[in-house]
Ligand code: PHE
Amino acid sequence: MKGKRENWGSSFGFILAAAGSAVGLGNIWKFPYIAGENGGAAFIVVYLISILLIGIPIFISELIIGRKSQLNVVGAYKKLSNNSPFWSIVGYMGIFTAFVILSYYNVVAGWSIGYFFEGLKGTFNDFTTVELASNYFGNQTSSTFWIISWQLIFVALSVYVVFSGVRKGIEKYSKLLMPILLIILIFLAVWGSSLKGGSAGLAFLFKPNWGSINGKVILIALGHAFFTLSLGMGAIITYGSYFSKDDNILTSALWVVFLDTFIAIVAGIAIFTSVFSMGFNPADGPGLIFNILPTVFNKMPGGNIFGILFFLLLSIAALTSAVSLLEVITSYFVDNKNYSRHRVVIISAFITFLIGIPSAMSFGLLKDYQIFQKSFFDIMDFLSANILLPGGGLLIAIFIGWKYGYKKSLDALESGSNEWFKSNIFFAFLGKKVPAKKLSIGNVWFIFIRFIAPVLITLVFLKSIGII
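In the form predicted alone, the structure of this chain alone:
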């Protein structure tokens, strides 16, 4: 007999866990360098608008699917679509996506943990030039022992958290890790802002150069707004399934989106104030974190401490995201196959580790082995970021907007909400209740999810596969 399904111990616990899922390498590694490559402040403005247009509507939709079904991603689509074979396949796509992402995400996360320990060893003291830092990073990632060992250690940490369940595992450690992440990040941002020349980094982030905005930048911002919130991979549906009917979906979604965006911007402050203070280029791309920053740390007063804290921060962010993906897989086998959580977590994690070995070795032994001019690591990254995630997000918008429908979606969203939510959107902020609901927050959300989000996600998808 299947036991009673777990729920979050509190809304606060869910917010930290979901924020932990959203806050990952994308916020601290990817966001700063794509902001640097695309004009800084102007890009951030477009990114924030994109969060409103795509991020919030899809996030709310995933929570609705999860809470209404109280099931894993496969069971959720199957139940709410009345056993439609097509939508069941969409659910399985979520499980597949989790396996794909974890396979290479664990590799990059292993780099973060490895560099945390390199900082403790004082390795950064040797990086007097970017070339030295870059060569060292290349040597480490080409070492099969180094890269596989840290990948395995990171997988073991993920297993440890998910092993204990929702309340005693994911929620418990999210309440511990997310505050630590926030404290470290704010400390690093304040420290970086105090450096001589750090004000140039702040100007880069907060004084827009509107001339840098073009169609390409807008599409990049739309794409990152979608990816940064862990949308389209089943994680938020799974976390939403542990919601009770009394939890407020809108409030919870807004808090998670706020924390995710806040952390991305503060990470930008911490990184760019440091980069500008040392005279480096903010548009140095993906190598900014592992090649440029260690050199920056070496040149800063107290920089070794800065470096140790930064890579600890990066490791925590990676862990909270990986945990949510492992839970997507775990919840399916616990719900649908009635397997024990402990058994599923260990087997699933081991499979993702094995699948991830070719990705890890793409920088060493398998470096010259390519398919369609891409390494195994690049293929897994392209498959998830360019096809599975936007595809999953588009299908979520279509499911809620056109399959599940207006009335059921609004009823699900209003469950646990308050009169502020149900009032006219233009008067809601004034605290005035208006009888007419034609412009209620729920109605506006449904317009976005039915019409606007699908169009924008389609554009992101077409760009990501090179059609536009």
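The term rigid core refers to the most C-alpha atoms you can superpose between the two forms while keeping them within 1.5 Å. Residue numbers count along the first chain shown, from 1. As the structure is a prediction and not an experimental result, all values here were calculated from the model. Compared with the form predicted together with the ligand:
A movement of the C-alpha atom of residue 99 falling short of 2 angstroms is seen between the two forms when the two forms are aligned on their rigid core. Superposed on the core, the two forms differ at residue 271: its CA moves 2 Å or more between the two forms. Superposition of the core reveals a Cα shift of less than 2 Å for residue 87 between the two forms.
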Second form
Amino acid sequence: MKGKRENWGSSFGFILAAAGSAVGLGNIWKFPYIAGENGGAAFIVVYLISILLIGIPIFISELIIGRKSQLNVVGAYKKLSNNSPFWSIVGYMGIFTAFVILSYYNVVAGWSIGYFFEGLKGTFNDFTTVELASNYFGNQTSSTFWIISWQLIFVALSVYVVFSGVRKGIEKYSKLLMPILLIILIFLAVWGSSLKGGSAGLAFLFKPNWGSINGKVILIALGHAFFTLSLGMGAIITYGSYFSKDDNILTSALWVVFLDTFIAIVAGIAIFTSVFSMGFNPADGPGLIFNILPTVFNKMPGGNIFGILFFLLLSIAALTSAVSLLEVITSYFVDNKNYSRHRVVIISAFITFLIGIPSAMSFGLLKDYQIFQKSFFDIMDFLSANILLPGGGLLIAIFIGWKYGYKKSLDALESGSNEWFKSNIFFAFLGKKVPAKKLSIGNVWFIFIRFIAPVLITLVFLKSIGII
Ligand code: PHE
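The form predicted alone done, now the form predicted together with the ligand:
Once more the chain from above appears, this time first in line as the rest of the complex follows.
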């Protein structure tokens, strides 16, 4: 890219934008339905452990790679590995993953905008039972015209946002809307908890039944930790490339991870208290929130307005995530190929639309076409969230831990960090500055990225295919 690379307005701007990428359908649509399918609390514990031991160290690594290189995902690997062809391929894998995720992400985001309009039309007034709501959802998603139109409208909206560039576009939207979404979710969670039978939902979320855990469940939980934090394919590398050397990587990463996890848990409480109070099935699959929440809105005073606002904000949360995926593709072609930004955005968005059509039709015309009992939609989801992202994360950990190395990584991380970063980790948490011998935060992070994260990811892969 020519000239000076655009920066975020401030660390705060970055945190909001990265949170905009992280918080999306993953938290509000996907997390509840996969937690419901995989046994609830025990699944959530594995997901939280994955975030702590693997997600946070990799989040930091992606920020380092992005800020140090100031480049797109392919350029970043190329530059920091001194042009190694292998690492460039890892970069291209990130771009490929962005296409795969976007193809079906656009579909679900399309449902969400569609439901915003259903709310405006007053459709939720008819949903006196969850059965009525789920029949309606089944009808809508099997109508090819309905889904493809909304999918296309969503794609057009993301093109519009990426067009307006980094600060004006992404940052402006995130700042305004994320807090409103959080407030609505908190309200729904409190409302749900007060419903009769809602406490069974809380037990489902917080009382683990370890018997439900197996290799596949662990892989799905790990995959979701990557998916929800936008990790493993370069979205955070790309956003980190707009980071300046005075920004604090560690605290920014912790903030984003905290917000993302908090929102998922609040969404989980909102959904499962309602699911259980209505005596519904938690393992209802991808339609879960579309079946449950409109029924909740039906029963709530002023619920229609809430419903409209909820699906509007969910669509916007999806938009800020889709935009970060599109940005991975766009920044590569703009940096490297010198194509005009507008052309790249339109063409790549249109390609994601086209490859998303079979996913869109997986709930209707293509319902019976399944491979390994999975629809096209499920395959795209499984391939990206459970294989490409953790695989990409493993490579990121190996890159930082073994290729880029201790000294350079730590220097990169330290720039912009607080005083206490270099002090002994235990004293740092107590607010005292005691010079570290070995146990500084940076050193501990490096142990995680060099040893713990790669070993754990490998073990999960092996376990999921039954080798251990
Ligand atoms: N984190 C986003 C969500 O939870 C999805 C996403 C995945 C965005 C990977 C960017 C990269 O909805």
